[in-house]
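So this first bit is one chain, no partners, the form predicted on its own, shown in structure tokens.
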Amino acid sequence: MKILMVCLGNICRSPLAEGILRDKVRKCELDIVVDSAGTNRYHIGEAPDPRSIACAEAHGIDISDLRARQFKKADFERFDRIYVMDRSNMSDILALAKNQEERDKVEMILNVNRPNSDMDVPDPYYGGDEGFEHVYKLLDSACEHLLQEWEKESHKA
């Protein structure tokens, strides 16, 4: 399975929600790729915000050595899903889309473990340290939610 998470920039929340999920398919020894974008071009090849790499760090998490990419209609052929931040994202992405099939794949992250509230993870950029620390929680319980989803599909089969 290959997942896509992405934001605006893809240097806050996005490679924070690829950190927090590739750490916990590490631990589990599942076979699943997670990579991150953003939906402008604002910071491509950029490292993410200094106060994303120290949040992940504080939690055991290495996040530097990601760079952002904005987000490609190509994405929609090398990903089974594609996680968005918030609303915005979730519009900016679905209008990419060629099809109900690419249409499917996307979802609001936060809905995986708070189903239809479309809820936005906010933006940190423009706040202080306890902002992405909240962002953090947040994407660390989707992230778990989707790593329990996905230990009960692979028990099934």
Ligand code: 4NP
Second form
Amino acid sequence: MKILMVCLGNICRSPLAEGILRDKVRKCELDIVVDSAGTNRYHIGEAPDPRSIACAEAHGIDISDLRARQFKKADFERFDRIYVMDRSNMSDILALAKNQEERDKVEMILNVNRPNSDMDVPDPYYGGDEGFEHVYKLLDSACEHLLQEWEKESHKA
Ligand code: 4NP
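Show the other one: the form predicted in complex with the ligand, since we just had the form predicted on its own.
Everything in the complex follows now, all chains and molecules, and the chain you saw is the first one.
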């Protein structure tokens, strides 16, 4: 299974989501690949925002070696599920999909544990450190939910 986390810049929310999910996958020894990307190109090649790095580090997760990249159409083929952080990411990604199969891979990350809520993970870029901790908590509970579903499936198999 291959999972892609997507936000706007790929420096605040999606690298945090990637780090959180990778950490859980590693601890459970599941065979799941996690990556992240941004819809825009402003921060390509950059490390995550220092506030995202610090927030992850406070929770024992190192995301300092991640580098921002832009989402590309080939990602629809490379990944099984694409989780977007907000409705704006959703429309940007859906606009690049070429068929229903690709559109069906895209889901709002918070719908994982809050079905049909269509809640955004708020963009913390222009706020303070507390915004990052709030984002961390939202993403951690969504990722925990994903993990529990996969574990249930792996016990069934
Ligand atoms: P992200 O946050 O989408 O969570 O990575 C942002 C990063 C950069 C900008 C906006 C949001 N920006 O405008 O440069």
